[in-house]
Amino acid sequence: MSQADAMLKRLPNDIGGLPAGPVRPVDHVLEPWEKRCHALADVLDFHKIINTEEKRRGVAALGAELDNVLSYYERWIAAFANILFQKGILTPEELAVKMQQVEARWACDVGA
């Protein structure tokens, strides 16, 4: 199998069998935004908007470059956004407006 064939058959997060160093598990307390992201996944699944398989495919579709720079929950968020865009439930413009509102609210909270 050529390297190109192997790359086509292996998704970015499919790293099983590849050379790697030792696994160093690290436990950490989830940040509030990470907990909200997980809750959002549950809500989207409960309401049959995005299911677990769609989320998995959405994360894999981000590609190796983003897979290597985004954290676990950042990949979820990017996948959710892309899927919601594809389904016509949310537009990039609507997301941008909401992000600006949250950023402004956060700036006020931090400055208070």
Contents of the next structure:
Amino acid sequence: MSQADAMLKRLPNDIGGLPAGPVRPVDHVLEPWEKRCHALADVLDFHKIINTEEKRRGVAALGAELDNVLSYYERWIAAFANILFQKGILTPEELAVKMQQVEARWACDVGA
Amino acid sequence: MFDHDHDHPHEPIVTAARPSLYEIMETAVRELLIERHLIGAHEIRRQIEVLDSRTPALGGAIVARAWIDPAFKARLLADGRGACEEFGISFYDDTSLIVLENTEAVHNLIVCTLCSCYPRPVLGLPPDWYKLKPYRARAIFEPRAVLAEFGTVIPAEVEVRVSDSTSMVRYLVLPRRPEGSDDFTEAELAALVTRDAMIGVVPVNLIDGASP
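Pass me the form predicted together with its partner chain as well; I've looked at the form predicted on its own already.
Complete assembly follows, chain above in first position.
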């Protein structure tokens, strides 16, 4: 099967049975924002705003290239933003404006 | 993590490191949803407390009870979630739990090939290696090779069964009780049971129960 055929038949996260390197027993303590992101995911699921399966599909929809370069919770928050846009709950502009405010607040707090 | 004692509108900034794009995005998404009353700030704080309260010690306690109480074990194998709830472990999601018993004849291993589904109410959050490609890709087609990388060699006559988790169905391995533990109390047994033994990548033994 060509690489293109394989990519057509499998979503980027559908990797069961593919060859891969050795399992290294890596782990890390979650950063505070990562834990908040996990809690956000759970709360979105509780309210049926984004359920676990929608989240998984949202991560798959980021595509193989992003999947390879983003970390686990980076993929989650990027997927949440896209899903919230698709559902009409947020707009890209609203998020961009809020992100600017958040960043400005950080700069203000540290006196930068 | 959260300072409940002041009324600052956001979390205290504990480090001067510039937040990443994704950290800013997380804060922005959360605040927008809170402003619109779609979620509550208290719900995020509460869920962080729930996440912090879930560790492999809960699973270890379940396993130890199953080892000493055959009736509990039967209920656990018949209805994993129900038995855990009876034991006092609440499930904060809609998932069901299937408990897989290791025996002389069968060794179980759990994986989530698509993502990172894991019995979080009883084990907490999965380790990074569980979420990374090598384990997810290989566990289902060469489990013995993967087990060997954890130092676990399963005799050829023992069947290795791999269970692939889904968003709704999660698995927990009930490891075999180690030989030489007949005199152990329930609490001593629970302390032997590691996270990795309940994923199925290592057995429970008497010497390394304290390691993660």
